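Taking the form predicted alone, here's one chain by itself in structure tokens.
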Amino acid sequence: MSNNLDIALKSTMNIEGAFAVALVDYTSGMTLGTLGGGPDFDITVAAAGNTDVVRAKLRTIEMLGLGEPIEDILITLDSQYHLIRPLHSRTGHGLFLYVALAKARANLALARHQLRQIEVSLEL
């Protein structure tokens, strides 16, 4: 698992504008792997905090009876995009990929496409 996870994290960091990435278990808030971040951006704290976002959205979808999975969640800041992609594979249930992107360097449509491709190739 760790070799495939390392490849997925490195591939995500290769997305234009990416400066931090994590694979997160949203049931516990624990990260399974991280890459990037730094003193000005603690990826572990950001990833754990976003578990609340995922849980809240899943509850809302359930309460509304929409019956559709979340493709991704986008949070837009002045200088950053935060993209959350819950995994839908059999082995990825309960996990999400989280990537923080520098808005000035990122192409959001391309980043979403690349993250989708990384999810497909990720086997845990």
Given for the second form:
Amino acid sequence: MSNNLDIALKSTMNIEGAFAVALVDYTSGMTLGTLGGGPDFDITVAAAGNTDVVRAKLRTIEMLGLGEPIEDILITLDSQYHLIRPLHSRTGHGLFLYVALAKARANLALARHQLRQIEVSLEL
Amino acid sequence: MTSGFFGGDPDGLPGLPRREGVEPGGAVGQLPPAAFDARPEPYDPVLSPVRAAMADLRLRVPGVRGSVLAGVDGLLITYDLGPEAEPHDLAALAATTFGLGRQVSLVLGQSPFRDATMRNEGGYFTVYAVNSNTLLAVLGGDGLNVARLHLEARPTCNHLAGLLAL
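Output the form predicted in complex with the partner chain next; the form predicted alone has already been displayed.
To see the whole picture, the full complex is given below, headed by that same chain.
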């Protein structure tokens, strides 16, 4: 299991422009694994904060009565993209994959495509 | 003769066995006896900045129902809590949780105790060490973002330690 998790995190980190990734349990905000980040980008703070983002969006969709799952959430900064992808497999339920990308080096369409494939291959 | 029996060695008479030694890692969890009588009432205005800091934590972290500040002896200092829980009970639970946590930290050589989280089906109960004889116990609902609580509670504990030291 952890082997598979490590591979998924490394694959996510290999996306062009990625500098921090985390697999996060949004029922608690705790991380199952992280890669990258550093003193100027605390990945545990990002995980806990983005848990609130995912929860707020899920609640909004529920209140709107849309009844659809979230495929991904994109947050665009001046110099970064933050991509959040809730997992929908049976074992991944309640988790999301989070990746921060440097805008100058990242290809957004390719990053989303790769993240989708990583989700499919991730069996916890 | 002027040095007398009690002069010289401040640690006691040499050669005598000591049954009550200082715990490894310092006197964690030892409440000075005088502190009991000196303790203000939970609603004392002196403690209003403390209650404000606790309310601030509740407002910053969604899912936090409230918190109590307790001595390691399980006696309540003050609280920021709605009517759903009895603050004196939570203070006692905080000390019980701390007792286990302190024992674990001492036996494993990881002392001092820092925090302990109880995760129940219906919610969370987390105890933080504010200083060596004060605990902050936070009551959280089932939807609490506990990672966020850990991030926010640490600065709050440091702030509370500063307020209590005054």
